[in-house]
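Here you get one chain, nothing else, as structure tokens; it is the form predicted on its own.
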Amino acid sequence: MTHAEDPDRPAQQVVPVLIVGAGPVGLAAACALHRRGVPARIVEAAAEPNRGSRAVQLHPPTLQIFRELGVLDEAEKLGLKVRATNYHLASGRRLRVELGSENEPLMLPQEQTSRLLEEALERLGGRVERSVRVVDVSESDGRVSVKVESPEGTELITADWLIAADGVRSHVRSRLGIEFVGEQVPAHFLLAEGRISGDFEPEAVHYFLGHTGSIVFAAMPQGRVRISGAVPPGYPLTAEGVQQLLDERGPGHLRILELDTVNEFSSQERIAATLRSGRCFLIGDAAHTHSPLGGQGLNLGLQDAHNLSWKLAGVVNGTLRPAILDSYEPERLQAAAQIVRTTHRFLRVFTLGPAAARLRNSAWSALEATGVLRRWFVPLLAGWRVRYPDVLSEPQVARRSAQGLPAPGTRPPRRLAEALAAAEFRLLTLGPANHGVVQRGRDLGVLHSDLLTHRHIQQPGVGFVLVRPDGYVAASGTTPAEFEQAQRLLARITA
């Protein structure tokens, strides 16, 4: 007899938050909710962790996120920073990007970062079940029902929400009947790692790109390196065949020592048509997927995460109203479709052919030159410019961008985010220490003082930033009238 047939078993306890897949996404979704002290419950269908490098690239905003979460440290120890992104024309000329401390990834085999969200689970206080297996998902009464079978038989469990972590297969978006929309890459890829010898800068990710065909390898912790290029199908697999991409398209004087791994992939550019339905989200994978240049992928997901704990901790903990909720899909849709757009071109730039990848050269030439590939194109790939669309302000406002301050659904520049402490929200007033939006700061920290720190800095400009649990801004402005709107959204979402 199986525990939902039991008549003898006790009433099943409602879960406050159920959530499928403990590959980093849903880890980190689980440890942010433990830290807002939601006892997330977190089951997965391998039974043992998923080892390899595989996601490898951690931006800068994931890095805040390791922060907040108490692995930043540890992460740091373990992996490596990249300090520069070379790249390397066919013309032997040598394009040196250094990143500043702002934009510098750290490179982590992903099976690393697993295992410090789940050691830092555990520490909150929760743990991963697996070899439990989801076999359906409904809705109803205000509940999420999911039957799962594990090895101690079939389990119904309850839950007031749902969040998918479980891929790019993801068993829960297919019982929910939500389409993947997108469509296959067409190039394929070979991927090595191993070691190698010869001249190159460490700390540094290397991109040649040739005339006939293009490379890029990336130092790794520990003295390996990452490989990969696009190859026509049926490319050897071997140490010899990824020689043959170094002789080719590399500098001509790296020599592998040996390989831990070869092996092909190809990828999908594809989004959720949503990612709500009724009380389940999908996050990470499950929600979106793209081709890997960049190293963007592991970072949307986490921020969909980060994004999507606060609102849903507040929510259950009675803090935040469920209106709060509305607002996890038109922001992270709007942050897919950049990334996808902006791995898409990467893509194409990346697998030109040799008539284009002269043009491409050139202009790539010319942007560093005049300096837009450090100013421009170095945060984009950090992850600093994706931006949401404003939905919680009031609609009726049209909004507009003061000068000098962060415009809502933009993250605030460093010198301001810097003097803001964690915390949930944050509020920072700028101007005269006598101005009146300064003691209207004071009186609503005061109002809202379990959710919101207030900093003020003196300064000739007069102005205000309401900042998000998430890092992004929630309002800005400069006029009484723009700050009582802010005080009227904290009164909309809040509880």
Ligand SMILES: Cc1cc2nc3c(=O)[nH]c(=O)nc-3n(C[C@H](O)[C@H](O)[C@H](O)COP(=O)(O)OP(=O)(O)OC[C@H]3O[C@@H](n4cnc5c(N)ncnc54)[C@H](O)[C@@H]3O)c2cc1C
Second form
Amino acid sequence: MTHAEDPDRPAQQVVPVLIVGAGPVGLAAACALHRRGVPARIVEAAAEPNRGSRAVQLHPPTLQIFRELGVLDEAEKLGLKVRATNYHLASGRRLRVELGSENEPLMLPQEQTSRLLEEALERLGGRVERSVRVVDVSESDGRVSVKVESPEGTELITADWLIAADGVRSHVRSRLGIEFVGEQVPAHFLLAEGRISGDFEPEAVHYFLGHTGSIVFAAMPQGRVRISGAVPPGYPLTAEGVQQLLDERGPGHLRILELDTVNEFSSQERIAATLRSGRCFLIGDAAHTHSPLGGQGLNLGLQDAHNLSWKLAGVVNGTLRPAILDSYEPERLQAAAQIVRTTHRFLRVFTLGPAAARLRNSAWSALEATGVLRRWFVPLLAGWRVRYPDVLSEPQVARRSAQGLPAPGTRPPRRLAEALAAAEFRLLTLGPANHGVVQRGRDLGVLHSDLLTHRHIQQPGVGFVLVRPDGYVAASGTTPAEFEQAQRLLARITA
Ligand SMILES: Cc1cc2nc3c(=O)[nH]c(=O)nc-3n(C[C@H](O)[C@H](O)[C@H](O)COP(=O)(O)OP(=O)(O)OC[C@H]3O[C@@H](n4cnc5c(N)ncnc54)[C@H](O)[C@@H]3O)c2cc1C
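Since the structure above is the form predicted on its own, I would like to see how the form predicted together with the ligand looks, so please show that one next.
Shown next: the complete complex, the earlier chain at its head.
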């Protein structure tokens, strides 16, 4: 008899939220829920934290999450800031694209990210339950029943809500019968990490765009570098093989001194057919996967956790109505589709044959010369261009940007976002008076909600922006009617 079946055992408590998988995304969700007072349980099949080399690039929107979770300072101490992307063309020409402080990623190996998040979780009173594997999931009577196996035996956990963060081969996803729609990416990649000698700019990611093949090359903390490029199947996974790749496709003066790892990998481009089944949500690689080129996967997953956690915590704590959870899927599906599209195109550009590679390099020069790379591509890769469908507004409210104000579903510009650094709904009013929003002598009104904090910025133009806990705009406008719509929006979603 397993301990869960022991009649002398006290009846199990229902946990408000069970998280499956303590990869970085599950850990971030656990931290965010604990921060909001929801004591989520988190179970992990592996006995030890994963030490493999995977995500290294953390983009600025992710760093904002790290700030909220209290791990940014330590991450910045351990990591390495990237200031530029250098595209080295076959002609020997170098296109240097300065990223600008708002787009600079931090290079930090995934195992360190996970460690920081797990430590933060422990500070918040949570704990990863290791060697606990979820083997079955079912939903009935408004609860989720989860069967887990561990060295102690089998246990049946009952939860109000379940978050599946169990990675690309998600067992929960398959138990829920959710299709993982997409296909295998035809390219095959080598990924090596170690130390090299030779002169290179450490604060840049280097793309060597040759006519017969490309490599990407970036410095990592502690004097290590990462080298990656598409290779034919069977390519030698040795120091000689990596050196040959560097010699043939790189600048020609870099020597491998020592390798920590050489691996090969291929990837898939897939998005789950749905991100929610009843009381179960998919986040992270369980929800989507794509080529790691461009360093997007972990960032996308952490934004899933960020999007879901304030909504779920609000519902569990009784401050938000359950209907708010309906917005998770359309918002995050749109974000996933955008990233999968972007990485798909980026991968194709990176792996072109010789003739097309020549055209690519000419086009890339033109994009750099006209500033398109800097103005459009850099913020796209940084993750700033994700825009949510406006599912919270009333259907008749047109989706538009009112007189220069940020539209619903977007992030407010930096100058406004900085005035709003708090964790709940935030109302920013703009106008000449410092007591509220005034237009042609009339107050726009007052938004009532216990969840709201208010800031006013004195300026000639009048308006308001209502920002959600995850930093996205919920409503904006300049007229009393728009202000009333924002009031109704808050009333609809708050309990
Ligand atoms: C080579 C490579 C390079 C990459 N580079 C980047 C990059 O630079 N930037 C970037 O953003 N992304 C990158 N990625 C992607 C990134 O690594 C993933 O997106 C990220 O690991 C996803 O995190 P996750 O928490 O969703 O899943 P995972 O990290 O896979 O974690 C899932 C966890 O669930 C556990 N689990 C699985 N099944 C069960 C079960 N039944 N019961 C309990 N626990 C279970 C697993 O043991 C695991 O710990 C890269 C990926 C690869 C392969």
